[in-house]
Amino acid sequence: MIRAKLRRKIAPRVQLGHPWVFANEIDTIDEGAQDGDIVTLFSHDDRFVGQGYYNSRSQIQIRLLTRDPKAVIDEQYFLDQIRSCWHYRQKLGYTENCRLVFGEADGLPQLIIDKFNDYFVIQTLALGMDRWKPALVKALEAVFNPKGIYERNDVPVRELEGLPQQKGFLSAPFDTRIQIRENGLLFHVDVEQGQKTGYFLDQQDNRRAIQHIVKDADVLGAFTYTGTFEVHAAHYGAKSVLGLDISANAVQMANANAALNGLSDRCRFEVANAFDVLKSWGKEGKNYDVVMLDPPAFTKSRETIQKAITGYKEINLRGMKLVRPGGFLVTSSCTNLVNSELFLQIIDMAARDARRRIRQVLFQTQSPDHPIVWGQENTQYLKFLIVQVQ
């Protein structure tokens, strides 16, 4: 056993869940200690409070896999922790496709794994999990048997913990454009190319709260990425969409997407940076029953979190200039950074400044298969708006 001690004043962060251990956390670790080992964690007065990796590079030196202290961790405990999580999943009726594994939340820190049918896509994030990669492997291949699990660890995060960008097959080579359905339609997914794992599993339930304001509506969609908003709001009986990315590829896949469903005769899309575009339709006078707006990430770090709500506010507040009075905004945010609090004052800030009247429609974060655990705030990281704009 490899013994790590807590300090005496520390925050009850800890002692309370949370499975990170920051290295100011941490009073002494036994010599000999490696990179990747599995340390048992005691507090200050030698009470037991968990096991989890080490990582003396990474600013969170240990992040915690258990509180059981009679927990082994081998090869099995991994199979059957991604056994608990395909339970979890089917409980909850994500048979199809699903995040089968949300890191921290699920109890694996820094473990991601999208199944897209009987494919899947894993991101081993910090060095304690990649170490035991292999072994994830072989519980997906006894859980799933499945037909292809491809690796997109092509990850900055990965390099704070000393590890290299990478991506590749972890199993026989597939074909890595695959198809998947999801709420009746059909979808074109990269897990080579695509942005993180290829695709946006996170609003699969948001795609459905659409369906009612977008009948009959003409709709214009931002931050398309390959355009599974505006292909569910043409599904759903819009009289027309339009969907600007400036990625030249997203709109490819995009239009590609709206031709697989047969929909392109009233879905289509263009590249385009959507802050210019926007902005001059603005003073144009042009406007749309349903603006919908899905940007990124506008910040990764505290130190540039007014940059994110300046770009939150600017792009939200393009949008509503371009709705006509009663229709509606949907709109986004996916940086646990801003919080679902801030993100609502934007929201307001912008409607104030574009003199529009707004009452919220609905109001809601990612799909269960993302579940939050209270107290850990990476893992409620998504915001989803409708508001109707008068």
Ligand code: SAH
Given for the second form:
Amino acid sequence: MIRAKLRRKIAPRVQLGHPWVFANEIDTIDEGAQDGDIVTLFSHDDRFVGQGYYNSRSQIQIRLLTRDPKAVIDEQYFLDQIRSCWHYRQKLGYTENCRLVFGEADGLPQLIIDKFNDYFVIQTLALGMDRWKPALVKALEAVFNPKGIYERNDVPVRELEGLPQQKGFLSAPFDTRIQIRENGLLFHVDVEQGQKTGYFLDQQDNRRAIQHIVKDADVLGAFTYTGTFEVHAAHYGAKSVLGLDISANAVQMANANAALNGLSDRCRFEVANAFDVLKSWGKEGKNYDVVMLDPPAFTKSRETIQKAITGYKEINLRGMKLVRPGGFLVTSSCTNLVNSELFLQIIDMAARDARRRIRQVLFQTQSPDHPIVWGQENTQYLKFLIVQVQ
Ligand code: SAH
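Okay, that's the form predicted on its own, but what's the structure of the form predicted together with the ligand?
Now the complete complex, all chains and molecules, led by this one.
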């Protein structure tokens, strides 16, 4: 057993259940502890705290896997954890496609596994988890007998752990452009070239939330990626749908997704910078019954949070101005550091500046296959808001 000991005076976070232990919270660690090893953590007065993996190169030197002193961290442990994650998703009815493992919220720090029917995409974002990749692949094979497993570790955060960015097959090679079904619609997902793991499963329930407001509507979507919200809008009876994204690849996929569902006559996508286009269309007096916005995270660090606030305010202001009186703005934020309260304040500021009155129709978060653990702020990240704009 490799022992690590906490300092006497540290924030109560770890004792309260948070899995992260920062470098300045560790008093001593046994000599010979290697980066990536499992260590057993004790309090300053030698009470057992938990077991987790260690990396001296990371700011977060220990990430706890368990609070059970008897747990044995081995291949079987990861198999049991994967089974338990799957049990939870099945219980909630997220079986065909789901985030099977949502990192810290599932007790598996820095591990993401998305299930796209018979295909799985894995991200191991810390060294201590990366070491167990073969065990995780074995576990997926044992539980699901998948058609394919793909690694999307081309993520910059891995470098903070001393890990290379990489992607590739963890099973026999397969055609990485797969198809999934969501809410009765079909979508192409490119697990090799797509953004993140290829598809944003966290919005799967929110896409259904637009069902009634888009009926007979002229709809504008911006930051559409592969067009999921827009294809839903067309399917739910929108008169016309136009989607904009800055990425030509995304737009091509989005148009392919409209075609795949036989909706190309009413739903099309164009390459555009949403910030510029929404501004000039506002000046021209264009308008829509529904405007949908789903921009990428504007910041990942506290230092640049003001940049995110400005970005959200700007784009929502421009979006709102394009909404016909009585129409709707559908707006999302996935920036972790912009919490719900702040996000609503920003939308309020945007409405004031746009001189429009708004009322909240619906405000929700990510789908329950991305569970939220209270006290671990980064597990609640998605804000999804519909407002009616007068
Ligand atoms: N709504 C999508 C996810 C959007 S992800 C879904 O549910 O799947 C954010 C998208 O914003 C990305 O596809 C990215 O290419 C696009 N994007 C980033 N900056 C942009 C800009 N200035 N104008 C338009 N699109 C932009």
